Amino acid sequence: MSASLVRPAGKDPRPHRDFVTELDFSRQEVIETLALARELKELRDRPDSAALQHQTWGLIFHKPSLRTRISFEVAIDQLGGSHIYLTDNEIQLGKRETIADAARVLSRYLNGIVIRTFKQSDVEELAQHADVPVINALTDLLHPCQIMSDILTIYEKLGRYEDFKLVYIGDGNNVTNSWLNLSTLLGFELVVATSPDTLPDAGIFERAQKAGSSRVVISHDPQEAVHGANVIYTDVWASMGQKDKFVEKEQALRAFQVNGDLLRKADKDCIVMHCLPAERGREITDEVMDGRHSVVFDQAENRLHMQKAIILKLLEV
């Protein structure tokens, strides 16, 4: 083998960026990524690029997935790359060996890592020690890729990514926390309508309020909260990893169902969003899920276009 083809062992000197939280992007970068996703969506019937040609990305999934896994796999394929799907059975991150050691090894084989897991701190540690981009595909604390694709959907439906009222109804979970993070970068009104027992992360909420970019409030009255809403958003009452708390969460959130009566109190042209999977008849009724205000399947499609945009944005460095 020619000496010119041999790369010395050791840390890859190429700079890289991670997308572990929405706040890894600046306001301008969020706007640029939205524009890139729209451009990629327009090109969906043609090969997008060879941006990932000769690249292999690792997909570490510790939780079941439909939209996240398939959208990332298709995104990487359409960008000309290949991928390896890894479950906890294969690498047992942080168990068989430290996360830091695993990060260093994976960096020698892969060009990027997508991880969907439980603890936010595990993703942060992986990113800290990896020499390739790390993308947070969901943790119990945050769901940044979802929220980025959601703001794309809002732009498509409302014609703007700011100056709207979004009412999140239900459990104060990782999706809620990610909306709070995004509210520090883009200006809109965010009302979290939830029970006193199912609040979002206190630190993230306080930071969003202090940022002053958006009006951010918590309401315990969903009927009042939705007045004038341009966007109504909901999610399951008990997320993955919290199914043991389903009974208590259902009791706390029974009054926070998105149904026809609630919808009639919002703006007449409002859109209804759900990141899926939905537990129909609990947090949202069939009438709303399948109704004219629903954009939930447009949301699901936009995961693909946004995943590609995020990957390409990270490769700009």
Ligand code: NVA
The other form holds:
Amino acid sequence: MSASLVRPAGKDPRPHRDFVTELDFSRQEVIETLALARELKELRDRPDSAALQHQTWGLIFHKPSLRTRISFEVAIDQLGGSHIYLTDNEIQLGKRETIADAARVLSRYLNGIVIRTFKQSDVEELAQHADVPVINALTDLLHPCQIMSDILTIYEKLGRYEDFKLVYIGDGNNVTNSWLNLSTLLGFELVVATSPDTLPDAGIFERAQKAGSSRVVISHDPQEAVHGANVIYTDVWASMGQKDKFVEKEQALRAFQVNGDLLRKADKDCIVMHCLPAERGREITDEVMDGRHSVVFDQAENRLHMQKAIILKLLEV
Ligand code: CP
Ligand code: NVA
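Complement to the form predicted on its own: the form predicted in complex with norvaline (NVA):
Now the full complex is given, and it begins with the chain already shown.
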């Protein structure tokens, strides 16, 4: 066979970029994406339905999802594209064939891939070998789209995206790691109040401290940590994929519940955030979740506007 008939298995030269970690964006790009999300939110009743015209995006979900899946599906739909929702039953990523081969094939059909899975390294491998944008919709390590929309919510509520004190209370998980990553790009005070047995990723924490953009500390005393907080943030004590550790996590984190007593020690205008789904009565009480400080449903709504902004930002190349 003539060599010219053999198409190399490597990437097409199509320019594209990925969002597999917050650090795929520069500080300037975070700020621009925030502005774009705010514009898109204003246009919500008359969305630009042409941006993804003739595009099909693949949504690969290996874990359950309400907000992320639905907001991406609606976002793609409102931008004029279509999507295919895929669970592990269909692709069996890394099992039926290598992740690299699956990435190469998917790139021949799709215009973009959104993936929620367990290992961050699987998302990175997919992104490395795909020649269409790959967006991380949550791994055990990170939840970057969540944190991008949360900073939009903070901007709406506080009127600024820097110079605030955010106290994350609870399990040092993917959401905590994403806050730590964002703290290297924007400037704020980040206190992670957690037990010695539920710390966030050590490497990510160290990088955030060394970056020097934000003041980043760990506290084991939630009562003391929330003093002067503008934002209290919490999440489930046992994440998806870690439910087998539920009993030990609950024991370690019992003193880290976000409840009325704790909230009274924060700034009087403090907002309370939770990425949801919440386990009411565990990491957060009904009183707080349904109280006047809670912005959790605004947070959930902003996922939609931010997913659009992230997609459009990636397509700017
Ligand atoms: N916050 C969030 O990612 O929710 P889902 O797991 O429902 O997508
Ligand atoms: N930390 C949680 C976030 C869910 C959106 C989890 O990974 O289950």
